[in-house]
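The chain below stands alone, shown as structure tokens; this is the form predicted on its own.
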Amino acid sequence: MSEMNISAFLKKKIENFNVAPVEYRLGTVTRVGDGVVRVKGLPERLYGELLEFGGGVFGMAVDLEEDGVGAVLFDNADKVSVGDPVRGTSTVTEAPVGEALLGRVIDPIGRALDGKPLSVEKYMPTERPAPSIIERSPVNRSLETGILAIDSMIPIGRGQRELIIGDRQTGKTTIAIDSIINQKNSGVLCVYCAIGQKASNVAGIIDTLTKAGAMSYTVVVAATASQSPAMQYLAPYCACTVAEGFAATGKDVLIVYDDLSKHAVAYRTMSLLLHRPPGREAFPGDVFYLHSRLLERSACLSEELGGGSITAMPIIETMSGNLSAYIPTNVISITDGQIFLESELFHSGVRPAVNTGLSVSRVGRSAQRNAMKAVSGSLRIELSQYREMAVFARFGSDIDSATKSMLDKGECLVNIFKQGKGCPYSLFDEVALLLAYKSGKLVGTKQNQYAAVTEALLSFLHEKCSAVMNEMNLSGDMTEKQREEIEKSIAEWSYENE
């Protein structure tokens, strides 16, 4: 971690600007406490402008009033006291952009946190307007997560905003990290934004990404729990600017905000300390705009703008599965669908614990690969019928052979959807497993053997259908001849230890 503190870093950055002489009027600190400052005077400031306080401390203007400015401090709040002079810098908060950031860990103001020097030529403002409707193009290209339950029933397109929502410890971050790992050879760059997490958790995630070889195409933006609310507030906007820097060059980007619940809490803390009027659950009135202006920046850009895209995966934590709470309903209404993770499913061993009844992708099958479309059409209906029938089967009443067959097949589907952590599937693997399910080959497998059986089947198919596998993963299509070859190979296969 870099030894240079935030204020020294910002001061050095501002000194490097070549600007014409400007006459500044100084303001005066009238109130200070808990990292929030009220300044008298200091007219003609910009929203989000960096302010320099006595002692070389920096803050950011977030309230612009007739008689002064409300600001939040990035660090060293104990060095600022009432009566200190304040100077505007005419520089808004900026984030670094460019290829030099790949594989690096930075904080919301662009400092390197991995102990290595960072040289960036270009900076862009952290607050930027979202692309207009005319600047966007339809979302119709698939972004595979490598998670069978999601890719088959809740497909995500490049340029979409898909919310991951659920209680704590239900695997939300795991889904996001597995999605990043799965982009290894897809040409999609990734940005992971950690907001208000423990530093040890962030270090663990970076270690996971490094071991999986994913850091070479990933940027991590981190504002940990020990940092000021101002830094946590700024983190997702900085991460989005980093993603926009890549998208502007025609790249496809996946960005994960982990998580926006903590972001809203940091903003509430800032707002209450600035004496803004509290609303529902003590959040300020503009908390919806806080997230809408962030998530609207994710889009699939038109060909005139390079054709790049930003796919957002915001994460929201619920309390006891309550989807109707304030922040969850806000973000659900902004995004293009949600993946709902259920505690009950998680603790019963269904992992990822995706509740397919409450999960939806509003882009739908238009962003799904043709090979997946061909095999996944009826899965959601079959799964809901199984869950409905399984409720009655619990009572122990006699069931006919047709019902028993449906229950066995449904149980097989649930077990196929179970997937290990850090083990994303390729498109061929997903299609092959669904074809094996449809053929009935895996029905009747013992509960504790599904993992070994699916691994053995995929290993066999990788060897037997290697040409089909390479072609399908590359094109995303499946011809009738390829389907017949896979189905024939599945019929030939048998599990010796069964």
Given for the second form:
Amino acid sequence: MSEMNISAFLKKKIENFNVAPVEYRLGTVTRVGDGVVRVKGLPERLYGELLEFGGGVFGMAVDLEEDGVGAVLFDNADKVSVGDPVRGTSTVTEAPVGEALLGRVIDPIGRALDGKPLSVEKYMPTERPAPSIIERSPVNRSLETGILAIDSMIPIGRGQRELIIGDRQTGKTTIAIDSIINQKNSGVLCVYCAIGQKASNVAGIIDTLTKAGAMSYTVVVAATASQSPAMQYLAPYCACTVAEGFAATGKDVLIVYDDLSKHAVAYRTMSLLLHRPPGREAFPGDVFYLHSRLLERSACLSEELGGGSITAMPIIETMSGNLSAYIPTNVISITDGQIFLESELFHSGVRPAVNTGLSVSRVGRSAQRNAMKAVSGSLRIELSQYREMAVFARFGSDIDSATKSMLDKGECLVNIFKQGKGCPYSLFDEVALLLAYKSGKLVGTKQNQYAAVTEALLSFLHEKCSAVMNEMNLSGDMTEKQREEIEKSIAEWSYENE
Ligand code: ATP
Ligand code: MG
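Alright, leaving the form predicted on its own aside, put up the form predicted in complex with adenosine-5'-triphosphate.
Below: every chain and molecule of the assembly, starting with the one above.
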């Protein structure tokens, strides 16, 4: 191109150069401290709007006032100072959704934490309304945890919200993680949300999931204890949006919030720093709404919406078994049942330490699979009768033979319910163990031998009844003939022969 041509070309380009003006909505920082800022100006702001402070620092508008906003910072709070400009982004905080997230670890504002690049096409707001009544369908399909005591007595349905509650170190996280591991071939996708835990704990959990081959269908959303209260506050909403992304495509999802006590504490910190008035236990007045709006988003969707579901397992930590504290009572009243774990049981070796008297599932019974329904009907009553009788039996040695046999049977049941971590049972295993209990075959086994005996029995049955096993695990039903076959095999088996 000659010189003349170049200048003509440039002239033409410049003539047609036309950029639309970009309008920035700006404000100024007037106060900053403890991760909370006050901003003056900033017209037309939104509640929950993402604010940009320059230098890659982001925050969220949480208090809308006449002359400005109160906002919380996500990280790098020390980079913001009074007088800094603040830009409104006109979007509320969003979370990434879609299949690309499976196997990944993200933070509550959607950044990858596992060091690999993350490319997602779709984002959805972290705060979304819960499905309405007509958008839901009844809970009638079961979600198996693979934990015998839970599947038989406190069954969980897809779309249910089942609380796991107990003191510290009673196996709460283990139940949730085992349930995730058990979804391996069930087609259920999982989201694990860690709130306010130690980073080393979260790394351990990710390691467990990876080793069990569960990361391929799991997303981890993590806000660790060292992160700002704003991040911890946002984490469960972000995780729920990730789950909703899957549920919208007709998938069943299991979501674990570990744990909501720490979430409430993070929200209390945030509220006190924002000078909101404190109420009971210094929590702000809207702490009930904090959890109710989150847990209402778990639902079984109607056929028109694809029939997906979100099953929630929130976790709450209690102090010395006190269920009547503020946050535990709130969350108990929001959820459809609770699994109550007890330190005393845990330390006496009954693990999982489920207190069956105080645990309930308010909707799961109708969702239980037929094979399990057929063998689990009277277990709760038998167990509570045993516990009552065991207390009396302690006082004297004069026990008639009927009581003695009831005590022996009860003890056998308690021992069958003991289960190590990371080894969930299939439906057939659970049904077979309960049939073995009913037959009385395992009564009289020495306390320390139960683990070996049940393992031997199950491996015998896997071989002997393999056709029944495959059918039952697939269909969830048990015909009279199949039941007879299993019972016959149990009668044939004896531990000494192994
Ligand atoms: P935290 O309050 O610290 O969150 P937690 O209630 O979540 O604790 P876990 O971390 O699940 O409890 O478990 C506490 C310890 O008990 C762990 O070391 C775990 O390995 C062990 N544990 C839990 N369940 C079982 C089990 N069924 N069999 C054997 N050990 C178990
Ligand atoms: Mg835990």
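Numbering follows the first chain given and starts at 1. Predicted, not measured: the structure shown is a model, and the values here were computed from it. In this text, the rigid core denotes the largest set of C-alpha atoms whose superposition between the two forms falls within 1.5 Å.
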On a core-based superposition, does K11 travel 2 Å or more at its Cα between the two forms? yes
Compare the position of the CA of G55 between the two forms after a rigid core fit and state whether the shift reaches 2 Å. yes
